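The chain below stands alone and is given as structure tokens, in the form predicted alone.
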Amino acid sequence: MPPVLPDFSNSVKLKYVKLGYQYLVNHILYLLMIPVMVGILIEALRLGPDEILSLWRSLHFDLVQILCSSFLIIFIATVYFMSKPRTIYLVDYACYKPPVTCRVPFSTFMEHSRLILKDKPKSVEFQMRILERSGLGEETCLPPAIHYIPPKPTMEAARGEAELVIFSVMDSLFKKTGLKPKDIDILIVNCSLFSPTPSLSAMVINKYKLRSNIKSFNLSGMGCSAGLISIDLARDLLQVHPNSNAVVVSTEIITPNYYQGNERAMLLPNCLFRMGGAAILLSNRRSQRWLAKYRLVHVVRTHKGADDKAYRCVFEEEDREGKVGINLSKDLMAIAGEALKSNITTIGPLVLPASEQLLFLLTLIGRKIFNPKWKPYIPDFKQAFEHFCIHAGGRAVIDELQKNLQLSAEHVEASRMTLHRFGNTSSSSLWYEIGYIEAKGRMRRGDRVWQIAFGSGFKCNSAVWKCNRTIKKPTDSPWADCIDRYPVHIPEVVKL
């Protein structure tokens, strides 16, 4: 009878495997120079301090060498901070809380829907599947102009609930930060789906009496991925304007959205997208370097709008009966994970450690070379972050991210609590999860975060950050009042 060979699986720990050539290739350049050291050591120690002092001596230098090799290092330092670009830092951000007045619970959202589909029961009864199976929680809020049977999705009420959402965040950015409108150069303004004249942008300058010069953007009909493009835009305004400060604002207005018809596919924003707005304050003042929470590290974009599937699949249009409301199709998971992989190419090899792009690059070889249907290994970004903030945008987003980046319930524990107590706040939705972080006081010195939003287009939007000091608690935060109770757990299916 042949030997049994031992289980190698149980015998060996092969996460000590792992963890071992993790640290051997991501040291290996230090772990190289340890015996060059000992070698130049050992010849010291060998010629003795008068051969060493005798072999200096015999060295020779005049003025015109020494003058040019001055210049020469002046020049190259001068070269490199001058191209070198400025770091951007976020100082601090507020996100939007809702009045209790405004929360929809299960049962009031459903009877509303039933007075206001009394003739459609069908999609009535389509709502609650969506609602039971949503991973929303029972305080979301919806603006006050949705709260009437049937709502009044007026102009004015649309102005009203971006007065609210908008000018709360502000203030609170102005609290928190010591800023005074008056210090504010650049505006950035997103929201996706309502965008009147005068802008949003406008509508701030107008309230705060910003200054003359001020550098106003507004941006709309970029969905849920704008509050990243939105900082991207102030980085880049950032690096040509020095000691400046950038103010960005992320919101999506509910009031003129909220589609009445009888179509499925425009029913489902309705029983997802709730009231939220975030404000962020960008400077690159050095000034402001250790006051600042964050730096800026990289910002990845991944546009998928050439190809017509993409460009479709969150589509604003009429319904048969000529009721504007938002279409999302059925393919938009899939269209996500291409996105998404597009995205991860790129911004891999910018964050991922040695380690793990060595792997990525045997295996890709592998399956060029020996065997295609080898399957392709799967980068470890938890070695490259200790905290991921997936957009809110509902529950099969976060499922599909948590499977395909292979993270643990932890990584995705803000995502999803987030998505429980203020529901799909559109743009955003990162920033009440990045409060979630430091509310539970995990945010440490030294940390990485990785924002990874999608939006119509189709786009797949990244940011990463690095926290520049241990935060503690904040009690002003949207979370301070509930962050004991959470995390919560979160049935399949909330039987209504």
The other form holds:
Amino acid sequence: MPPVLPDFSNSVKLKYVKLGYQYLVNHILYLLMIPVMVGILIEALRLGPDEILSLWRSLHFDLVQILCSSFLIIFIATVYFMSKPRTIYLVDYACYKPPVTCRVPFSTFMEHSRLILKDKPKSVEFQMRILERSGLGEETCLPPAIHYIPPKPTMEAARGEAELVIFSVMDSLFKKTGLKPKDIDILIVNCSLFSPTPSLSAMVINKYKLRSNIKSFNLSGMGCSAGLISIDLARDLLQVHPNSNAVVVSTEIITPNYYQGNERAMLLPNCLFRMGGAAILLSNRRSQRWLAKYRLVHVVRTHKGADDKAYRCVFEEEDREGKVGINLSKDLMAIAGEALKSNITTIGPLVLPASEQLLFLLTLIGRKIFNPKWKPYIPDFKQAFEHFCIHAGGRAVIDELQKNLQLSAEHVEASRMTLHRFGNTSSSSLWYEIGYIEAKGRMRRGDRVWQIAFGSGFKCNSAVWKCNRTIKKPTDSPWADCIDRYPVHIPEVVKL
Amino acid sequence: MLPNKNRPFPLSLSYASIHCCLLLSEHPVQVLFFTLLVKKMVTKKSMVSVHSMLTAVSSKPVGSGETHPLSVLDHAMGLHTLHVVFYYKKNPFGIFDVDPLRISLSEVLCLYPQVTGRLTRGESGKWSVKCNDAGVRVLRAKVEVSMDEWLRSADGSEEKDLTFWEEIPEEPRTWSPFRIQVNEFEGGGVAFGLSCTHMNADPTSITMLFKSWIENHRQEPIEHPPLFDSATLHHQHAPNTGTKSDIYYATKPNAEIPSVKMVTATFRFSDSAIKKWLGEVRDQCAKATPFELLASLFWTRVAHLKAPKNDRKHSLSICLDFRRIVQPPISLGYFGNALHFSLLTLNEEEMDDVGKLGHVVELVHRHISDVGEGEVWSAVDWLESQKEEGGKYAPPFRMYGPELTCVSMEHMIIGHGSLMFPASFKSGEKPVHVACHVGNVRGEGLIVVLPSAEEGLARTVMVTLPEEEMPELCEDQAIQCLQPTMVISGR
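Having seen the form predicted alone, the form predicted in complex with its partner chain:
Now the full complex is given, and it begins with the chain already shown.
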């Protein structure tokens, strides 16, 4: 609430005032329409049936007028339905569960680090401190090539990892949805750091013998938010092509990008990035109306690349010894906060209920006209969404967003637990988080989900989904064997 | 990081030295000899090349990170290392990184948290294993020749390349005590070389680990699940001092052993040959086992080769596994050292004649039968009594040596077959050969009597002796009477 009324901020009465205000503003139309309707009904009853009939005859309708009016109505209705954007349904999705041989316990990670960086104890210490505070658990996975001492990041190993992850997740998707490979009309694969020739989408087409007139796209270099960019692209394509299926594959191939040097800022991704992938089936077919899990409501993309600091904050470059790694700058969190503000400003009007928007407008007017020192009103997004999926980029990202959006621990539970169990799987982490919520049985019909992802550039993308049908606890998700252990308490610092 | 398996002499250095010798020497014949010797060293390159090293972890996190202290017997074996090699004709691995064998290894490692842990030294100098879930090192190697060629022509020192040999470093925090080396031969064929410090396991334990891996992969129930309870070695007997074991063990710390190069040869004896010879000694020793026969045979022949001693006595140290000797018997799954060493001494006259073999067999048989629970526990008690002030264990001494030591694996033979020959992962075939090496053996030598691929009474004997004595032993007529086949003996 604006600081004009500070004394009431802890009062219980304020809660009821707030609730009353929200009901009033959100349902203003109903509240206005009901008295009007009641008035008309009373008037109609008072007049009696004969009076109403005579009123009707006095209007002198003739055939031409009736025909023109009905044509007009039909015309307007047709234009409305034709220009309405197609509804995009998310039929189902599958997440990758790595084999147990790829597991990386903390002690193994530190041991490899000590053996490989034996001349640089400070770098080893740094990695240990990062790992202790990372929020990761003991079951995250790295690809097989990284388990070697020293790691073997050959192109063959990278392709091997890509095949392992992508084919496994596609097979899982086919099994879940009953989709035939020949029915895929649009294929979008996004993998930021590994971009071979032929592309990964060509690899998928080759393996599953997809149709020759398929529309395939391969997005690379777009960072951790590329998953939502692919969804946006799929949505646009599905507007143009009627009656189509689109498969989006989001993954990050770690093998070729494991940093082999000892520059501290570049060792950070090694501690956080882990193996993972997801495949999503989107459709605009009306037959999927009752079968689909979610409906896509909005996708909002914000790009802060015009600002130089934002552009350079996640930068892939060579270190002093010529080894390539990703440099994360120190003001990453500040820039992420800025990008988030931009994104919220755009998405707010689309999703927030009228009560919140009115308050925000009033505060904005107040700040501009009366007193610029008023604190900006942060809309309560908990009113707009039931579930939040914040990209599990790291503990700091989740903490920052929890603070900025004033979310409770339960709202960010999906993100924290995904970070603990799977690590930062880049663009696919949002799907593991939705999988967590489903596995906990919390997804009900009509629930709205907000997915937020940050990416290099610097980008902040969001997607809003509405749950189409209450989802039973799935038996074939990667959470199936461990969901009962969650949520776990993640200590601030794990002693290594 | 990878062990350097090549033993080349730097080429330029060797030729420079030859030139120097030619110039300085007055004896060209000696120089020529030296040149030839150097050339032989230059061209001698190992047939085994290790190309990768990785870490295999358990499929579930270990959890509590407990520290498991090693027993007093484990500490006593501290100077030695253990290496066991299983040869299979067919390589079960497909694509190594994603093979289901790797998954079954990870699952079985969940049962062995000590194997994936790391050694730590406490304040009192006591070793323990911290179960920190760090994993087991797996090495991959390629062998240039086919397995048949290897069994025919490689020698004992080359067989050592099939496993990993390294002493415990000063700081064992990042050092994996267990190593599994997968050696792939030309044209198919694979040898699994398992190695560990003798502190962590004895030959039975390490074989059971491998067997559990196979059983898990073949989805059979694990026959001997691991048991880590160190309380297993505590017993209710009253301490018994002054027994033969005490006296024997007390001689070990003070033994001075010169360091001599040792070589290993492997003799295979068939079921029929053993049966025939057991029949020959039946009237002197009715219940002789193949181990007793072979131990006596090799002891007498090796004693024959050695230089005569002052006291004209010969000693044999017999190493037995006491899991089945004590009451109640300890499960074969007990993971740790359960070995008992006992000394048998005979006069030279008793052993000299070939005809006296039956007599020696009888004496060995009686000695082994006499090794009972009392002896075993008194040895353990003696080791316990050697603790210094503050509970610190005494430094380890050489348990295998200085006398000729003979190790029995008869307890691994159950019925007609043996536990040392577990059926392969996918094809179900038995190993072609199993070898067992012990590191840091000094003194007169080591004889290990193992089961053989041929079932029944057939045995494989691995003999480690000083280099100059080995050729004579291989030619020995008494041994040749049993028609052994020589494998991995470089001929």
